[in-house]
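Given next, in structure tokens, is a single chain: the form predicted on its own.
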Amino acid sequence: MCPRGAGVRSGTQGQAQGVDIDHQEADWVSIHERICQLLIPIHTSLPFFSSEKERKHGMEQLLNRQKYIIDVAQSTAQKFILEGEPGKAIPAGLQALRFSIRVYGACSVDVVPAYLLLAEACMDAGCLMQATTYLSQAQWLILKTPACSLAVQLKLHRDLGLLYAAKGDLEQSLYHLANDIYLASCAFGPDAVQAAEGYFHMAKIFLRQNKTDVANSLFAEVTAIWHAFLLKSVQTQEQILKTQPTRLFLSGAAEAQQTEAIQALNTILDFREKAPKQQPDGTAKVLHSLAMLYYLNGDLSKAREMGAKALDLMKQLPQQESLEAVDHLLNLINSKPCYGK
């Protein structure tokens, strides 16, 4: 019998009518459906063990299994934020940090990126003093660990500057993302995708600043981000099809990475579009990317589109030193189905 079910049933008639049903369905739904059968075993008392060896196992299958509970919790909630589903990432979040807490401890830093993912939930669906106090307990953590990875170091900074952009306070949320990209630099090199994420919300503070020259050069700096990466991965992809024809590759970047550059060159390219004045050598380069983007993601349909639109526009332009790439990408999209994940 599931431990949890277990639970609820045997509890007094008491405690059965303060449960909230749906705080149960979603909890359901979200993570513990997933780790139902992982759970026995944990919940079980350990045998009687005939050797110091054979307790050594056994503690160890435990522990194995304990992370294995932390990785599939950061997983599914880190899914849930990405679809846009908040409420669902929650429960999968405070299971990811139960068994972190359970396993590492809980003023160790190990436990940051529960507390991390559960702030991001928290500020999506709205739930701005929680996330607060998540960031704060994950900040604490941090601070009192001097040889945390920069790593961890600046995604605390990303959710800390998008916290304050949340609360209105746009000084100190340009604070946290220059951090973060002081940071995402140190760690990952200057021109490096993980740097991107924080010009991007870096730039729509100063679009809500009404700082749009400073906005332009910051949405510039994403897109030659990308635009290099993808180009790279491209050529990389192409290579493997020749032994691979069915593998789908995108080099270096997580499938949440690749939501944030779906996310933010869109919003870029609506930046651009609607621009009073028009700058069509920067628009069609996030058209290139997002073609490329897609492409990589298995979207032939949209893959196609943004590079048919991309290759009309750099036709108009004085210097035409990408259009052999877009072609070429063009022919890659037509000539082979690229498969999906």
Second form
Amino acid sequence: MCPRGAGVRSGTQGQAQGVDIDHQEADWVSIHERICQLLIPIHTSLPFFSSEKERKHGMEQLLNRQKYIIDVAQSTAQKFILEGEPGKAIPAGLQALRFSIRVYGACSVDVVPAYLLLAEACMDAGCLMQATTYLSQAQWLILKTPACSLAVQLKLHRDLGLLYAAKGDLEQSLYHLANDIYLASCAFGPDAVQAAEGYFHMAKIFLRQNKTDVANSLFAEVTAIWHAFLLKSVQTQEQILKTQPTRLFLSGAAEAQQTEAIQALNTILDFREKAPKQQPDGTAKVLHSLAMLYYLNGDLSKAREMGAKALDLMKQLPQQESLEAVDHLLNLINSKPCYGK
Amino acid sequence: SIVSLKPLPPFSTGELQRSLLENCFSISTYLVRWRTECRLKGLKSPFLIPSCRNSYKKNICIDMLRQGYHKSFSELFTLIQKWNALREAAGPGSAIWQQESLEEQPDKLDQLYHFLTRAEAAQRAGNYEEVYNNQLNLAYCFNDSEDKWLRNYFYEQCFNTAQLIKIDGGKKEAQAHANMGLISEEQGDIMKAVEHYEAFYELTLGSTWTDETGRTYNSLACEHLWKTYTVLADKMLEDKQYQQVIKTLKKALKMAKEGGDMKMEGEAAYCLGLAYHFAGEEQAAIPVRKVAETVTHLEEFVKVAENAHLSRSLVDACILLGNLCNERGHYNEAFEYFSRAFEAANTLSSLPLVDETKTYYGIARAHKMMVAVNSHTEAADLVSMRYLLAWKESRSDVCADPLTAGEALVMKHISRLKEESSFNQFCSPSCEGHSQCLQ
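Return the structure block for the form predicted in complex with its partner chain; the form predicted on its own was the one displayed.
The complete assembly is shown below, putting the previous chain first.
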């Protein structure tokens, strides 16, 4: 049985929620189940070490165990957020935060990722005040650390942008998303997929402000960036498969990025299909990109569907440059036996 | 704009200079911050990181982005990256290494911000003429020698945009071609320049477009083409591709004629004649009826060359004119030209050239004398025979009086023996040239 003493505590407020049965159950399903066994060696007191070397080794081991727990908690929280279950993500996030503070100290910038995850989960769950608190903590820590990595900074700005968008303060949101894109460009280049994510969120804000032409331009940019990236990925994939035919599908982007990309591209497709003035070349590009993305993800049926649609549209266009790329992709899809995901 | 500070007095002490510099620095930092605050005023929030913490470049970029000008941002960002890459490639010690980075020049960043955002707004609205105008303004902004690559970049952008403008009948496209031609010329890429100028010519054929001075685009096109064809021909001449040279110079002449400038035409005609001369095709060169025209143009050119002290060109032109007159039998005129060539050649320090002109001079003089000699030969009477004999023996101009010629003979014989051993005086015709012609 898991020791009750190791129940959930919310990171900064220190309220013991272990008493509430609902919370305990959520906690168990979310994260406790996974880390229960891992907690035991941490909570038992350290054995007596007779030499300095052994003490050091013992401390290192403890640290590694705690870091491992942080990793597990964070990835679990991330997974629940992606699957759209923020309620389950929050307890996991709290554990991650708790152990981050324990390992790195409350004033360290390494605690920021945990704060950001929690903020995202709270936003998805609708607890905007809570999210605000977490983000202000994160921002304070980043401000105190000028040498903080760009990747963390840009994530903060993105979350702030999304927070303000949720609150309805669109100008603030745009300001923070602009920061996000700028930092992404500095870190990864102005044509990187990280910048594309920022552009996508910005486009949605402009849509809310009824600035459709700006949104249209931004959507086109997002599509262009993903299209170029996916084309390269497919080509690399082909090269790899030639030498190692049994290798599973892999993509250059992390899983979270892929899921977001699929959502983003589907949103753009929707926008284009419903637009009063049709732009067939723009729509075709989105379809092509989606086809490639599904193919790289292993979802071959969807890939085939998108690819066929793209091909149909492209045949009606005067310039048929991308036609052979789509053709080639469809051949790849049809030649591949299903490896599944 | 930033307050410009007075220059330091020339003999200020080191300390004074240093404190002044510090003040300057703090004033300019304050002003930069003030500018950025002004730009971002209206945004009040607990989350707003103070803009004075950001660089000017960052503030401008963020400003562009939050207003939706993402293409302007992308372009600006890429240009700054390019500048930095150029600097890295050039390495320390190069001129660009000493320069201030583009991202640290607020005025230039301001200009880029202003025009790029307007161009993007126009592009979204489909107003390509406006896009072109803004890009052209940016090209003008960076006309300085240190920002030539930026200027050329924007001229290229103008060119790309101009292809999309159809409603003005191709005027902007023509302008863009002309600008690209100028840039290609500057960079030494003559083939590319020719391509652009030819397109410029095609687009302006039959149009009434004029520039600010009232000159038609088409005549400008003709002038540019004439110039570039001539330069191209020059290069081909170095490779001795005479056929190509002649073909190209013919095109140049055609352009010069269409351009309507007599001076251009004259020069073009001269170059073409020169080309034929080098190719050794003097006979097949210019059709007879054109010779008079060519001569007129060449004479005009000779005047120009004399005024401009273009001695070498003057020599060449005079030789060519002399040859032309020679062929047509106008020996007196030919003689005049060759003597002018000879005089001009003496001002240059090239002995081979002097010798060459001396030869021509001699030939011409001989030809001139031929008329008199032929007439005496045909007359075939005693007086004429005496003239001829005296002349053959004295080897000087045909004398009027055969009696004095006999006396002069003896004196001449003695002095000739003395002269033969010394250097040939340049005032007398060469003996070899003389005798060759008469045989």
